[in-house]
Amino acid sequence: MNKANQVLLKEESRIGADLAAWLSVGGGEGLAAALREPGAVIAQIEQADLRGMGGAGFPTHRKWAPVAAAPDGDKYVICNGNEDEPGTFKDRFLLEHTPHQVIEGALIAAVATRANHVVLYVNPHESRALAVVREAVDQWRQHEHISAIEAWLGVPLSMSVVPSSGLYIGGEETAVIATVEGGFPFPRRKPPFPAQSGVHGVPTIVNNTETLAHLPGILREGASWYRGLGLGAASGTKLYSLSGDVLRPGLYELPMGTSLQELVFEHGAGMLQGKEFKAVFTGGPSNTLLTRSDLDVPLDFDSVRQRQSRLGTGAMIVVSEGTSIVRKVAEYVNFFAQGSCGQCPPCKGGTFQLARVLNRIDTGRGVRADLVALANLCQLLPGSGRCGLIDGAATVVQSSLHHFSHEYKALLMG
């Protein structure tokens, strides 16, 4: 792909820890730009079109104002690095090759809201990228944008590094703000939000690994070149973590709005030998699958909403002609079960029931009344958790039911 678009995955990615080498290519040029003009950074943010790209592609700029505008005092900025779902592994690449970016965007965001503490939260399950992370952390300590950071603060400036619970659960949001208080990772119903009330009540930013990473761009070239990079009405870059079937699975960093089809048969280099396209799982195995007849879908949060799906990390689970897709979604939500936190009850025994019932198709048990019972579970489920997991295990679920029921139908008994 053109170098132009090669935003988070260049050839700094090479630095890793050493603060020194990311500084002499540029960094730190991002952070520099917003000390000079703190409180244009959001309009800045606004301008870039810059969306959360951990999940839902909420507006950036909308999560941070209200902590921007927030009275001065405590105030938290966290980079969410769980990643616990199936397909999604962007964020352990950026913390381990380009640890710099990311904590520059972090403190781009403490600079634009005004916040005195900066978290890293890093799934434990990744060593490496944790070890790297509290390294880069030392180093920019000592660093003299610190300093400068907290002469507009006011206050002294805190970084830390917080290994998550390395549970699915953790990543969301709340359960992030529980684990960094030091409590287990409960999420929580909102409102509040964060940006009112977060850790120990204060107002907090969890913003993806993502996400931040894109920030020091931003800053050092400007919104519109930032805008320039998507096609389409798509804004920047996005990191899509290609796996499943292909020829060629792996990270890439493409233009926000490239399409299905360019992604899979030309930079994954088609399906395996002998295999057709059937499916796929986007943004990880919790959305509408995207079929034969969505390659032509531009892959940016609008375009896949628009396929009633969401873009929600990148993730793209490509699933061929051959494989089973009752198999692979009864996979999923067993995985869901064994991830919930046992909070919610609905969500707790729903995915266990789920589950127990796609087993019992999977492995030619089922009768006609349980595709019933998945229908109505699908419809009953949604919305009685305090996070998404339950509502994702159904869509999945009633997203297979609705494009690939022959698939069940053919596995019952009778």
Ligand SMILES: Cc1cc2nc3c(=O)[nH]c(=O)nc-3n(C[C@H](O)[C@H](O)[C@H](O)COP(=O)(O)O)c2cc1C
Given for the second form:
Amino acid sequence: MNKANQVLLKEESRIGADLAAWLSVGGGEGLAAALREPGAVIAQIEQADLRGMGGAGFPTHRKWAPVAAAPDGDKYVICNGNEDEPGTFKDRFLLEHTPHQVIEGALIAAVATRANHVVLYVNPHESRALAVVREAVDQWRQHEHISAIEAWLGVPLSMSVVPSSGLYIGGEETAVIATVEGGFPFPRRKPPFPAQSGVHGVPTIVNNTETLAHLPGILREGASWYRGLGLGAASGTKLYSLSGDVLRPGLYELPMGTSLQELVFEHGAGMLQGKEFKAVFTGGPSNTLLTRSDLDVPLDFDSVRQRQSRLGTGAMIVVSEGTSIVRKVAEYVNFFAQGSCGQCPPCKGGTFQLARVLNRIDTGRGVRADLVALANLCQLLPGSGRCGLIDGAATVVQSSLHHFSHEYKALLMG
Ligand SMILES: Cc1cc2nc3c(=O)[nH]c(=O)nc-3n(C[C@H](O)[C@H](O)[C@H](O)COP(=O)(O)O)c2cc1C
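If the one shown is the form predicted alone, what is the structure of the form predicted together with this ligand?
What follows is the entire complex, opening with the chain shown before.
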């Protein structure tokens, strides 16, 4: 991609906490545009077809509309920067290198929905990102745009930085809300959705860091500019976290809809040691795997969904022929078992049971009945928790059984 078209990873935006530097490259103009016509922001986000980059790809304008429509009073915008899933490393980069872009995005959300609380929720394991964001928020507090926002709201705007628990579950949106309220990161069932009842029961938006980082550009340059950055029907750009068995892993900002083939073989420079591509854990380790026949898939929300998978966060963990799928899946399911908050017995027990059986098979102690047990658990477990953790764990196991049953069978004792 032409660097001029990059929205999030522009060289000049790697300015850390220096607000003046951000403003000197067009920062603040998106927010100023939002303040000129606050009532038009949500329609613009809809025209830009901005989707949530935190996993579900949910249309951002649909999340915001009910909060904007709610009567004036306390409302929250939370930037979700927890990012603890294996293979995803985009939000910490944004928070550390271009925090003002993210904060400006959160302020635009506050203007559009008349929210008077903005919270930057940051993983404390990313200590540099946390320090940079704290400094960046302090700089914004002094800026004239904040007075303009307060004039529009008619009340003071509070801006705070809340360290997350650093746990994987702490990124789930209702756990985010519980943490911001000062509690443990325990998800709760939805509905009510955060837009109806979030922090302390008031309308709340929880958006992923990358989602918010796209906003200043959309407001500054316009929705059709943003749409034009994507390929085919897809809109905008996407940060892809590329890792695994590729020669050049890293964070790539590319047009939304770039093919998996291009990402792996051009940007990632192909497979390590010239090995064959086997599969990719798409959107992180909690989705359906894509395999060699999917290399042509455009990496956008709708196209990946048509292959029965999900773009998720845009994490792409590439696996070569030399790597055991069973071992990878066992590692990830162990992660989910450790990460379950324990409130829902089917999730806590189910993830541990999946992990136990996978570990047994991976270490050559599995029997045929273990495959049946795995398949049964994958049928039983989805939908049994308050949040999506157990669904993700079951999905990746089921998908690996579907595509790579021969690998499982080859590891059985008899
Ligand atoms: C177990 C679990 C962990 C999650 N962790 C994160 C996270 O670290 N960051 C994030 O943005 N979304 C995370 N999500 C998704 C959030 O619940 C929520 O959908 C997202 O923050 C919404 O932002 P978006 O609409 O901008 O995508 C997680 C979901 C689950 C089920």
